[in-house]
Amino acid sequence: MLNYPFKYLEESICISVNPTTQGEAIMDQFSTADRTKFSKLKSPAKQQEFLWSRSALLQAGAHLESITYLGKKPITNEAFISLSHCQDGVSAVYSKGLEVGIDIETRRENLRRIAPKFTSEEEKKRFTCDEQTTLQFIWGIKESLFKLYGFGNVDFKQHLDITSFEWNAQTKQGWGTAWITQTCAERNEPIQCLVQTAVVGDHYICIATHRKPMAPIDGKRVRLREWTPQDASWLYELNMNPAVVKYTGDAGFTSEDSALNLIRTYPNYQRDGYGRWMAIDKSTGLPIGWCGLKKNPWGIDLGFRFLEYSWGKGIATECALKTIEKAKHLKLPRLIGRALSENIGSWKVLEKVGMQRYHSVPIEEFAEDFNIASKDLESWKGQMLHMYKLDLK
């Protein structure tokens, strides 16, 4: 079993790369479908490859006796699985909660020649590693996305879009976001995925994972749901309102396209299982703000932002209480909140939902450790930053 070589989702997925093959010893665990599949392999090399792949699945956590097929793709009802082979490698990924795809490759010299068929110059600019590694990862990520999608008629360049990527040259690991825009009867909406990459020895390993969208959270007057690309114009309007962002430090957006880019590269839902959620007025069906959670190095933040006409009506309090209920369901240990002293409406909401103020610090002192724009620091001069917490366990 390979030590988990990726930054995120270690508790949600299990990976096996190049396990010691158990050979015919595991054939007693084969499902009927795999027994039939294996019996049709005439080449000893293909038989050995098949046994190696099943050893990888077994070590990743799959029950071999439950394997069936969707077309040519091995599947199991108990979990999501994916397999990949290269000339001298095999990899498997297993997850009970996330859809998965995996790809393993060795160095492919022909990628430069065929790159125009599966990527673009704009997409390559999102990668900061060398050209060969960039192309290896783009190809591997798209292979893993294709396997996760599970259906045909996918054009790697047109339908698979890597929207962000961060690379750590020291650990040889990377991660980012990607969208599968192709749709079919079984998948009638584009889906966002978290993608992760690693160089392990001579192998380039890529995985794609997809967490199904959160079911909407219904309050009495408001429904909370995940952002979608169709929300870009509304998000642009919200963040361009000076009164709404007065105490946030946000610079706003330069265009609706920049708001759309934020949504398309937003990793929180796929990475953490939660994030900021759209607040929809149930009486009109229109957005009125957002409320939700954000995972930071210093804790999980409860935050909210609403259009002016909804202020003073208890909307933020209703949404914050529903968010706390969701946080408890997710078994999160503690939530934090922060609000400037002049932002009375916000810190009163935090107190109404049960948060306790545990510290207040001059904003100038806080700014010594955090990057705050000089214009914001000047406008907030003399204010205190109130800090709150709510223990959920």
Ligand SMILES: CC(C)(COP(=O)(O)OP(=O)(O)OC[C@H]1O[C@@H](n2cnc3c(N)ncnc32)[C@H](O)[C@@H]1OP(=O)(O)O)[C@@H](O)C(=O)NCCC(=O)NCCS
The other form holds:
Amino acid sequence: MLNYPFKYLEESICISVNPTTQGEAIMDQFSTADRTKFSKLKSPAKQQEFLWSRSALLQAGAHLESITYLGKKPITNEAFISLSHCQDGVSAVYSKGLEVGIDIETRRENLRRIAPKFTSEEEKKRFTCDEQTTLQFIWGIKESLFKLYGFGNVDFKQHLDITSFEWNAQTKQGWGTAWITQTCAERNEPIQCLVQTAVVGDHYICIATHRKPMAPIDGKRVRLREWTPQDASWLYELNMNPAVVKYTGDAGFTSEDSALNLIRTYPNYQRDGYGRWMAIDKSTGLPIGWCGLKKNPWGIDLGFRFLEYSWGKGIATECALKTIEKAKHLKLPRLIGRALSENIGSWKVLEKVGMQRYHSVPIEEFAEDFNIASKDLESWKGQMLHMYKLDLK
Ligand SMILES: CC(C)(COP(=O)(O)OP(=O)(O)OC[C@H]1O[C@@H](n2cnc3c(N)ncnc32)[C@H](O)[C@@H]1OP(=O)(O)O)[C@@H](O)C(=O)NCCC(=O)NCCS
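Please could you give me the other form, the form predicted in complex with the ligand, since above is the form predicted on its own?
Full assembly next; the chain just shown is listed first.
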């Protein structure tokens, strides 16, 4: 087993790449389905590959006795699994909670020629690595998405869209977001996935993971749910309202399309397991704002934003309390909150839900450490930034 090769999710998924055990010792652990499969393999090379890939699955945590097949996809009833092999490598992934797909490849010389079949110029531009690495990753990511999807009938160019990608040349690791837009009876909605890539020795390894959407959280008057691409125009309107963004310091969106892009590249739900959530007025079924969590390098922030007509009715307090309940359920250790001194409604909400003010600094001092637009800083002159915390453990 090598060191965990990806940036995120080390605690939720196990990976095995090129395990050293390749032997026949594991054959007695095979399931009936795998025994049948193995017995049909005639070439020693294919048999060796099969044994090696099962070693990888075993090392990743799977019980080989429980493997069955859904079409060609290996499955077990205890966890999500996926495996991949190439000429001289195998990899496997195992996860109890997240759906997974994995791909391992060696360098493929034909990718430039066939690229127009599986990617677009626009998608390639999201990658900052060299062209060969870019194409290896796009191909590998799409293979892993295809395996995760599991029901075939997927066109790599039409149904798989990598919407963002960040590459670290030093660690040779990358990650981003992607959408599977193909649907079928078993999957009736497009799904978003977190995708991660790594170069390990001579191999390009890609994984895709999908976390089930959060079940909506119901308060008395408000329902919190994950946002979807259909919410883009509403989100755009909210952020265009000067009263709403007066104290938030957001640049706002330049167009409805940029709001849609934010949603399509929003990694938080898939990466962290939580994020900002839409607040829906249960009496009308319409959005009235958002509330939720955000993982920042300095802590997990509790934040909210609502349409003006709903202010002053305790709506933000109801949503913040529900968010705290969820944070406890997720076993998060501590939440932080921040509000400008003039934004009384905001810091009152933080206090009403039990947060403690632990620090107040002139906004000018705070701005030195953070990127706040000069126009906002000008209008906030003389204000204090109140900082709050709530320990959950
Ligand atoms: C901040 C915001 C979320 C508050 O939402 P809300 O639904 O009005 O909040 P609640 O009704 O639950 O509680 C607000 C509290 O502040 C009080 N309050 C609001 N404005 C006040 C003011 N100018 N002076 C004194 N108290 C004020 C309310 O009376 C209420 O307290 P109470 O229950 O003791 O009466 C809402 O104003 C908003 O969306 N603002 C724009 C976005 C924003 O600034 N977000 C926060 C960024 S840090």
